[in-house]
Amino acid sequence: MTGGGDAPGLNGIIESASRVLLNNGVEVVGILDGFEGVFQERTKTITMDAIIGIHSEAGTFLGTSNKSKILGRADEFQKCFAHLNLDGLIAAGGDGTFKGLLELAPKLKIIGVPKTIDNDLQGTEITFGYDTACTVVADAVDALRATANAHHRVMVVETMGRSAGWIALGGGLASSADAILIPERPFSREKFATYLTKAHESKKPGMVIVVSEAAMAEGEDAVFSENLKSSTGIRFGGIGERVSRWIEENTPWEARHVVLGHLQRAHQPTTTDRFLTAGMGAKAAELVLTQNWNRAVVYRDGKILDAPLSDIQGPPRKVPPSHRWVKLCESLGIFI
């Protein structure tokens, strides 16, 4: 089952786990559209012919959903899952997926594969889909630098990431953006204006700034696109436009903003994410074959390992303010 928002690499998990299990004589069944597939008892048998090669595709072969209202439906979930006549479940999802599963079915035999492009889950150093999201950001910055220079303006690129700045930091650093704004390091408007003004006075042809969707100035709150809570928490958005407008009002620069949005999810997985999902899917299958249930597949110290499912629970994993990438940005002269 794949749950929550889609991420590049989901199909890689499905393919690699299924191939290992099928090669060992295990019947593999896919649950369609996340939790909704359990409640509606919608599945399909996975065959080798159906999944060979899907690792290179974006999206998910099984479909997903983050809209199911699962609170208070534990008994219904247990009953529906029992009707599927399955021995256990491999679930690729984020914090919401595993929290929901543990609440609905604490006795369910499960293997968890943590997934989010935001790279903010506890217990693992990297999540699949993150490298692809950073690649989309870096490619966008590289492309927008040409139009920024042509028009002598600042281009502000807003990224996803929820309350963590990993995507903005990774994508911005990879593309040598002129400034990277992340929520873990609220920026000084005065220092930022001085930095931009000096760049303009030095006749810099243009600039590209990467801003995480939950970034904020010192003493201010993050910007919300809607005054509501989604299934994955508060929905951020709008900071790119506000920063762009503020730059025009407080510096000599003309500015425009671009919101990358779901483009960061929709890209075919990079080679790095394909390697990662091949190994993580195979590890999940190994745990099934050895009946080592209620474990999570994680990446630590350069290795794919298994850990207690509880390890990937908890608050979002934030960028440490003095992270080595932050220090590298400072050494390179990138405002952060």
Second form
Amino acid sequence: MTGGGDAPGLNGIIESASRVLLNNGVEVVGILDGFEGVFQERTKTITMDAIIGIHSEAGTFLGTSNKSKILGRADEFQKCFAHLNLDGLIAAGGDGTFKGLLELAPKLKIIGVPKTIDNDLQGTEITFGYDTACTVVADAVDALRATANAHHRVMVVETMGRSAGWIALGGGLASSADAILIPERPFSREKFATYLTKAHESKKPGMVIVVSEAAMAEGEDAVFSENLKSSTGIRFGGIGERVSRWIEENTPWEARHVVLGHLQRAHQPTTTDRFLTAGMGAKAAELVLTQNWNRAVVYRDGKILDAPLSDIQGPPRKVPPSHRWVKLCESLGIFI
Ligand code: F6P
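Now show me the form predicted together with 6-O-phosphono-beta-D-fructofuranose, since the one above was the form predicted alone.
And the full complex, kicking off with our chain again.
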């Protein structure tokens, strides 16, 4: 089952876990559209032919949903799951998915595979999809340099990441963006204006800056495009345009903005994410074959390991303000 927002690499998890299980004579059933597939008992039998090669595609072969939750529907979920007559569940999901499943863990046999492009899950050093999202950001920054330099403008690139700045930090650093604004380090408007103005005075041809969707100035709130009442909570968005307008009003630069949005989830998985998902899916299958349930597949110290399912649940894992990548930005002269 794949739950929550999609992430490049989900199909790698499906393919590698299914191949190992099918090769060991285990019947594999795909649950469609996340939790909805359990509540509505919508599934499809997984055959080797159906899944071979899907690892290179973004999206999820099974569909997903980040609207429905289990919270408050645990008994109903358990009954519906029992009707599927399955031995156990491999779930690739984020904090929302595991918040619900953890309630059921003692009664259900679950293997959790942490998933999000945001890279903000507890208990694992990296989540699959993150490298691919950073690649989209880095490619965008590289591409926008041409028009920024042609027009002597600042191009502002707004990234995803929810309340954590990992995507902006990773993608911005990989492309040597001129500035990286992340929620964990509210920026000083005065210092930022001085930095940009000095660059203009030094005849810099153009600038490209990366702004995480929940970034904010010191003493201010993040910008929400709309405050949804649905289970998906608040929807960030709009900071890129605000910063672009502010730059034009407070520095000598012209500025424009680009919102990368779901392009960060639509790109084919990178080689890094393919290695990660091939190994993590196989590890999930190994845990099933050894009946080692209620475990999570995690990445720690350069290895794919298993840990208690509860390890990957909890508040978002934020960028520590003095993280080594932040220090690297400072030593490179990138405003952060
Ligand atoms: O959690 C992954 C993510 O892409 C966030 O970075 C982003 O804020 C959110 O999902 C967007 O959710 P949706 O696809 O429901 O708009």
